[in-house]
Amino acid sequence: MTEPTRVAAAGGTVSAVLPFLAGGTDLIARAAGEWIDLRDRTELTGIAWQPDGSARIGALTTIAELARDQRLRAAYPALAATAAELATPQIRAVATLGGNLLQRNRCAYFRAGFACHQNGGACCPAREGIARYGTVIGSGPCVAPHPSSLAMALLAYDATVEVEGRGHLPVASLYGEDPTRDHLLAPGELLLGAELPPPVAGERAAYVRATGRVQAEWPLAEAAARLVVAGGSVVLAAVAAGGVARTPVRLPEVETALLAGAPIAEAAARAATRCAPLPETRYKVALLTGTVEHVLAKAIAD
């Protein structure tokens, strides 16, 4: 997985614009050339805990570390569960938080070199071709879903990210509807890490992904849910979805329904109200609502 591009300098003079190399699980597979290796930036690794119980996760922390850290699993169970389901053990051992947040999309047309918005073209060939893996939320020019599961989980926690030179920003500010880009960091900007607010007592959480095969597959739809239940009622709800839009998304209509006392199935069905599917992604409407219903039921049972 890749970090953003950065201006490389030698003797104070700008020499080139090169991509960062973190885990490299996607960058090396996609492109040949030179990179700026971040693996000696040890200050970007690990999980640091603050006195109030909040956590800062360095951008170079591996997915495997997130999945196995027992304190993280207790404090932020939806994030840890999401990390544990990603890719394969081999990928999780080298892929990083920063790389997952800033990776490129998986569109087969883009990856095969077809002219498209992502590589300087003026169209989206998936719209007129094979789009069964495309978006179901949003109507922008590009229909490639954003692939970051961890961004989705961090959205559910109202986390922030730290960008060198810009300070702390909401996770959502990394992403937008620009069809030419999968994230909004500019060349020269480095993602340093993510910060989560203090844990919530009594949180129930879960993560669910719908895939075409059991392992080593990108989700067609996925969801993370955080709930606090008191007196038989949901008093806190945070639900996010991935694999369905150009950006990871929160589902406020589902959250509002849960807080109003709606049954799980009824609340999950509210996710369909924002869907604008392509002809080949109509199936994802039911897949999304089913995935949300499943994750809510799993969280309630936690």
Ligand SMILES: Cc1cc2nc3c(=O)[nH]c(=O)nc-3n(C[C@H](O)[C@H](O)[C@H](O)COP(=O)(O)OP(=O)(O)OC[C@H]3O[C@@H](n4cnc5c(N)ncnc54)[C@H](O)[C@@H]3O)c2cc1C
Given for the second form:
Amino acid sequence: MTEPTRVAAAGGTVSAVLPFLAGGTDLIARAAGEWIDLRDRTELTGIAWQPDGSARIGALTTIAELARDQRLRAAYPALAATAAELATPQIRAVATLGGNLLQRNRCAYFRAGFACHQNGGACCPAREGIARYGTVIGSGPCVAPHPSSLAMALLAYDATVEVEGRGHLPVASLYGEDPTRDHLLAPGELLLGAELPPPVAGERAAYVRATGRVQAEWPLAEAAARLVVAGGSVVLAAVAAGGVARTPVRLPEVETALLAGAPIAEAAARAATRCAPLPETRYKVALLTGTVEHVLAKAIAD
Amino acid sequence: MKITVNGIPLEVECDRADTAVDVLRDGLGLTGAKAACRTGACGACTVLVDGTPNAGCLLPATAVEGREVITPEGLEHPVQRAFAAHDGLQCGYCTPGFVMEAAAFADRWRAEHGDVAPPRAEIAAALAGHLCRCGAYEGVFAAVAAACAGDFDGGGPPEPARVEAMAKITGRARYSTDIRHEGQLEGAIVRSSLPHARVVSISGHQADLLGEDRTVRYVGQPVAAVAAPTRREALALARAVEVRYAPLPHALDGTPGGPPVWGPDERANAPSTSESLCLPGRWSDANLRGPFTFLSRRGRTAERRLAAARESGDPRLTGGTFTAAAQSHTAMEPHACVARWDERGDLHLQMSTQTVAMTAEHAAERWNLPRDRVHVAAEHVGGGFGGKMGLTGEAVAAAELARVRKAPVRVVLSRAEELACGGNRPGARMEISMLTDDDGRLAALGVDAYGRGGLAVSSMVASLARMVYGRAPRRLRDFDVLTNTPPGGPFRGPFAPPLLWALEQTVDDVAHRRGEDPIALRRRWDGNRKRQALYGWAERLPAWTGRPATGSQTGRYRRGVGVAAGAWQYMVDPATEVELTVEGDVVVARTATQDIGTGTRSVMTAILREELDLPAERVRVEIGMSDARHGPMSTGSRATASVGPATRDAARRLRDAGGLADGRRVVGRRRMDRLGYLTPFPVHGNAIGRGLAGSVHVTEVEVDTLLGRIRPLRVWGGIAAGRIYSERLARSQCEGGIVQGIGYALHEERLVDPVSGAVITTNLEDYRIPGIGDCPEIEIHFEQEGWDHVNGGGVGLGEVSTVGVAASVGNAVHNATGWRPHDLPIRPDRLLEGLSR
Ligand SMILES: Cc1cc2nc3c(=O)[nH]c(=O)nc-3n(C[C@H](O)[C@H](O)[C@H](O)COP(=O)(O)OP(=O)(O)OC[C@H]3O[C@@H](n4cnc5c(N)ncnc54)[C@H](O)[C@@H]3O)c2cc1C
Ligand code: FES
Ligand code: FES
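Switch from the form predicted on its own, shown above, to the form predicted in complex with the named molecule and output its structure.
After this comes the whole thing, all chains and molecules, with the earlier chain placed first.
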């Protein structure tokens, strides 16, 4: 034992199948040993535009590319903004869409190597210890929020993902409450990319994250919103949130309220209805509704 | 595998599991890129891969195959000269990474925008992946802006703010983590996994690190060590070491009546959280030590007045309970030591330490060697802040392993070890009461402080209230709450930040209640003449005169301005000597001190050049070696005030001796101050001099009441520490002190799992130090009068520049929102909760 808290092998469920290596920014930080290198799979890189205006983004496309690409920024501004604000420039330069969607969670206990549901253990040390950065929606045995900001943005865009041998699936189907893992792909299953439907005419979108420090910090809560406003009323609303549940979530109650003509703050407050906070995450209720309120205001202002 | 490094095509051998930073550092000896966190959070490992900055610690070596890699050693860019001229560095450990990123950014910026200085926010966004614990951000902003504007295109070396700037910027400066001898092994420490246990047996280890009592008292306590040719092998060996424990009952939450951390006859072994000796203290419970009341002033009077006021519900009585989280030192260079025993049996320790001389003394004691058989070297030290004093654990492990393995051994703590066991400013709880009389004068002060230094004792939070606000009666009681967690230790201005957090906010409350300007009130209460001058400066600041009425705002974003005063002792090492030798054309200065980023080498150089009228190339300062004549530790803000006068004395002696004849040797001393010292004789080379250094910080914040974020926008730091030896270096120190104070106020919190006793903030994402985007705009103002009695005319300022910062943030938040924070750090959840009440 070299590190004080290394009571189980960090890095997740032990599996005989070697993991894929994309950008490596999550995998290598978890110090796993061997991998299957995806980086020569150049066919999985880049953004392809379909005639109907939809986009296919290869799994190996870097996050920097998502943030930079002019056409993507115009068509899917909330996705581009999410990409631009997450992590740091060096990370974004190599981290990939696929790796972001399939990264492991950032619970301090899990990362420090405590035995827990996520690595073959049968407990949640955060729940028994310090759960301040935990979930506020859902009440599964594991309280680690899902880490992927891009998954949350893709959810707001009703995107699908393509998995080798399984075709296209809704992005939401990658995730579940299973406390032993952060995504539902089987070991060895390869994510090929994501596909976003064509943007709706007149839609505006925004992304907001709540953090203590200004940058390079994991969000306490984050949200992406798409709105189409016509004749003074909202005719399309898609709102997703991250940092709050075991999976990225859509907030249908907020969407419904907006479509029914509720003012922004009131609609945002609806997000609270599905919250089931832990004693230590009660603040996240206000933070979530605040983040949603801000993202809606920002989308409308843009 | 083929790569091109710094323009040279190379064939390197590497394992698939190696990362690029390890191949460059260990395989190619290019140690400019540092592996400071290994999780992508700090940027110290940044290299350019085909022109793009990449975190070398997360880059598989195979990813750079066939690519063009530039390391800090291979970069040639105007940004480098800009960093040197604008002092965009202190200890320099983070600097090569910053410079690589800044170079790429400057090129991109200029291509897109031409030669104009970018806005601050653009620079911050570009450098978001870099952390600097010294807080050299203001210098970095200035350097990047100037380089983008084209100010440094014209080749030629600028006059650097510090002499070793270019060596650090280009990655050529060797820190202890960078040393690699022929045949050197890598060591790893096996640490306790239980908070309290007797160790029954250990197997598979090479060195035993347990004391005679065979007892571990916290998770992470060193138990044993192993060494192997590579780090990876050493870690594997360490994992294979088997330790059998007989668990003992443990205390983690500090509630009374818990199982004793130290048995009655073991208490004398409890380490001290304090820089000085352990204070005497009785134990009022198994895990509660104290009260220590020695520094009270008319304590009974204070107690009587406070009790009467409490009883009668006197409205002039103010106070409350304040808490502060533990803060990890988090030097960017982790604790590191390369140990080697030579054929004569001498011990050589090349280590990252603030105390080469004291470390050598302690090592001589530990291995029972004459003092001159131990040689400690610390040429460059990547930050210390109080966490690298004496014979630290990594050096013990390295030396023990080196002896067993008969080879040089390097032990470098991982970031997780560093954050868990590398030292911390103990958390504390302060109960404070303040009573004013009919004339609004301070009538009585009561402070009860409970320090939480883990298994270490001797907290002095309340006692420091002796230093402020005149001679009013005060009852000051310090307690230690013991737990089976790692020991706290001295950290930049030990004990003062938590005290001032409570005290200066309570003073603000008094002012608020009386409807008096907070600076005017302090001016009335504060007898310190030097701080009086600072108050005059502070109350004329436009930000202060234009501050909003407290609690008057209702919008989402609210601005506020807060003030806090601070004080710190003047410490000096009166035994300091500086030896000058003329070696050919060059005057070489030597003393057993070290430069941890404060600029000691540069201050000495400047004095020599001035006194002897010499160009830069004819002066060389060799410090960081314990074999030289006695010099000060780099702690307690004493290095400059000790070494400066001794250097000047040496220079004058050399002049008086007839000039720079080759081979001439003189020794300069640090002559006694005119009024002598408060301490009759130095303890550990430390004397407490007469007079207190003073500070006044004024901070402007913006509070986002919706998302709970507090942004410090601007900080004005007024410092009264006498004559400034070097304007730019002093400013850098004070700016860094402010950045660390901001971290303490808003972000930093070392968390210990209440069930297992393990620290869970073990990486630089979970342990949050301020990044460049969190750095406010800073202005420093020096009051230089009032220190004529001090030899050299000036005292240290490293500590006084940080102690009051958090309190000024607290007062600013109160001004903005009408809500007073009581608990540090002021996290978003706390702010939201506070505002909702
Ligand atoms: C300081 C810091 C802050 C950060 N903040 C954020 C943030 O706010 N939001 C956020 O979302 N992320 C954040 N990150 C995380 C970062 O975005 C991820 O590390 C990154 O996106 C992972 O991508 P990668 O390509 O490097 O993944 P890798 O490390 O290569 O892979 C991650 C996982 O996905 C698997 N995988 C990768 N590609 C495929 C594929 N095509 N098919 C199947 N499996 C695959 C791998 O086997 C591995 O298990 C932060 C990181 C740091 C260091
Ligand atoms: S060492 Fe690579 S980012 Fe910190
Ligand atoms: S100069 Fe940045 S860490 Fe010291």
